[in-house]
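This document starts with one chain, in the form predicted on its own, laid out as C-alpha cells.
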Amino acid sequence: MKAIAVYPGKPQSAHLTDIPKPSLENIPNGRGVLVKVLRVGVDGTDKEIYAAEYGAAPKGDDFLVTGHENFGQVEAVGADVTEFKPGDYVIATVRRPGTSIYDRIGLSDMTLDTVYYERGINLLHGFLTEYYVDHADFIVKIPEGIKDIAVLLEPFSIVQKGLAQADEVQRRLCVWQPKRAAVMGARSIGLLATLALRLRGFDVTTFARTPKPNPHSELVEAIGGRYFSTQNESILKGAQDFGPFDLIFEATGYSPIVFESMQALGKNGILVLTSITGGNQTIEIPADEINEQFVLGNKVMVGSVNANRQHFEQGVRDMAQAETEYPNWLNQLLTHKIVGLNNYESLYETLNKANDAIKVYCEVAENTN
C-alpha cells in the first residue's frame, strides 16, 4: 500500500513508497483494530521533520512514514475487541508507552524516558498511508456528528492537556475561579485554545501579530473572543486593558513571547507553555522584575507536551459542544485540502509556503458512508 515517508536526517526527502498492508495479527491478544485512513493533518512538527530537524525511523527501517494527526474508519477488529466495530469512525493517539512508571499507568505523555515513541514523529511509523493497525487501547471513537472536523482532534488534544494541567496545578489555591484568559498566537493551536476557553466561559483575549481584519481575527470574534494585534500595541498594554489574566496559554512558537507573557500574568495566575522553540535565540529581559513578580504574586508556569487518551476524549466532548454553540466554526479551520497521497509534493509545499493556512490536510480516501 502507498505511504508518504521521509529519510530522517535528510532534508526535503519526502517521497511516496510502498509498504505492506498491516494485519490484525500484528497486535497481540486479539486487541488489534485495522483502520482505513481517511484524513491526515500536517503541522509545524511535520514541517520540522521534513526539514530534518528531528525524527527517527523505526528499528530496521531507514525511512519514517509521517503524519500524526489522523482520522479513519474501522475496517476490522480482533477477537477480543468489544469497543469498536467495522464502520466506526476513530482516531489514534500519538505516543506509545515506554518504560517509566508513568508509561505503565497510562500517562506516556508524562514519560521520564529519554527515548520516546510517537507515531509519525519518532521511532514509529505514522498515518500518512492507506491503512494502519493499532491496539484498541490507543483508539478513540468519533461520533458521527463531528466526523467532518475530527482531523482537528489531535491538535485539540494538546489544548485539552494544557488546560487540564492548569486545573491540576491550581488546586494549590483550594478555590480557583478564573475569569480572564489570554491566548498567545492565532494559528491552529491558538484558535483551538481560544475555542476551548470560550466553551468554559472565559473572557478571552487572543494576541497575534497581524492587524485585523483578517480570517483569524474574524474567527476569534465569531465566538466572542477579543483579538489584539501586537503590531499595534504591546502584550503588556493588552494586559493592562483586558487583564489581569488568570491563565495565559502560549502557542506562538516564538520564545520571546514567553517572557512577555510572564510579565502579563496576574497574581495567582498560571502560564501554560505548549510551543517548542528550537534554536539558540537570546534576548534581554528584566529578570529581577519577572522573578519578583512571580514570587510575590504566587504565579506558576508549566510546560505541556503531547496528550493521552483522556485529553482526546475531552476534545471529542468539546468538539460536540462547539458544533452546538458555534456551528461550522471548526470547519472553517480546515483551510487547505490536498487530495491523495500521490500529491505529497503539493502537501509539503502548501505546508511550507501557504502563509494564510490554518490547517493543511491530506484527503487520503473518501468517506464510504
Given for the second form:
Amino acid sequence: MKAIAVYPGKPQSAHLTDIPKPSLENIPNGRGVLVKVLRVGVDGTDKEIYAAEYGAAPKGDDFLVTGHENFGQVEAVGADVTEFKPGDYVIATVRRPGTSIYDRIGLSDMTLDTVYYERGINLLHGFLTEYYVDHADFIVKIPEGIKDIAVLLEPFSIVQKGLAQADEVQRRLCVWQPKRAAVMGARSIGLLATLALRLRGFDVTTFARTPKPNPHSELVEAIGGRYFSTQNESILKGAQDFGPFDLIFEATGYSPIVFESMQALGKNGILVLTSITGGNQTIEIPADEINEQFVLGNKVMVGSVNANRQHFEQGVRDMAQAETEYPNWLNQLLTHKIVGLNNYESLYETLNKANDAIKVYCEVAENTN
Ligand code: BGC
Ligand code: ZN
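Output the form predicted together with beta-D-glucopyranose next; the form predicted on its own has already been displayed.
Once more the chain from above appears, this time first in line as the rest of the complex follows.
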C-alpha cells in the first residue's frame, strides 16, 4: 500500500513509498484494531521533519512514514476488542509507552525516558498511508456527529493536556477561580486554545502579530474572544488593558514571547508553554524584574508536551460542545485540503508556503459511509 515517507536527516526528502498492509496479527492478545486512514493533518512538527531538523526512522528502516494527526475508520478488530467495531470512526494517540514509571501507569506523555516513541515523528511509522494497526488501548472512538472536524482532535489534545496541567497545578490554591486568560498565537493551536478557554467561560484575549481584521481575528471574535495585535502595541500593554491574566497559554512557536508572557502573568497565575522551538535563539531579558514578580506573585510556569487518551477524550467532549455552542466554527479551521497520498508534493508545499493556512490536511481516502 502507498505511504508518504521521508529519509530523516535528509532535508526535503518526502516521497511516495510502498509498504506492506499491516495485519491484526501484528498486535498481541487479540487487541489489534485495523484502521483505514481517512484524513491526516500536518503541522509545524511535520515542517521540521521535512526540513530534517527533527524526527527519526524506526530501527531497521531508513525511512519514516510521516503524519501524526490522524482520523480513520475501523476495518477489522481482534478477538479481544470489545470497544470498537468495523465502521467506527477512530483516532490513534501519538506516543507509545517506554519504560519509565509514568509509561507504566498510562502517562507516556510524562515519560522520563530520553528516547521516546511517537508515531509519524520519532522511531515509529505514522499515518500518511492507507491503513494502520494499533493496540486498542491507544485508539479513541469518535462520535459520528464530529467526524467532519475530528482530524483536529490530535492538535486539540495538546491544548487539553495543557489546560489539564494548569488545573492540576492550581489545586495548590485550594480555591482557583480564574476569569481572564491570554493565548499567545492565533494559528491552529492558539485558535483551539482560545476555543477551549471560551468553552470554559474565560474572558480570552488572543495575541498575534497581524493587525485585524484578518481570518484569525474573525475566528477569535466569532466565539467571543478578543484579538490583540502586537504589531504596534506590546503584550504588556495588552495585559494592562485586559489582564491581569490568571492563565496564559503560549503557542506561538517563538521562544522570546515566553519571557514577555512571564511579565504579563497575574498574581497566582499560571503560564502554560506548548511551543517546541528547535532553534538556538538567545535574547536579553530583565531577569531580576521577572524573577521578583514571579516570587512575589506566587506564579507558575509549566511546560506541556504530547497528550494521553484522557486528553483526547476531553477533546471529543469539547468538540461536541463547540458544535452546539459555535456551530461550524471548527470546520473553518480546515482551510487547505490536499486530496490523495499521490499529492504529497503539494501537501508539503502547502504546509511550507501557504501563509494563510490554518490547518493543511490530506484527504487520504473518501469517507463513503
Ligand atoms: C505532536 C505531539 C508530540 C510533539 C513532540 C507535536 O507536534 O502533536 O504529539 O509529542 O510534537 O514530538
Ligand atoms: Zn503535532
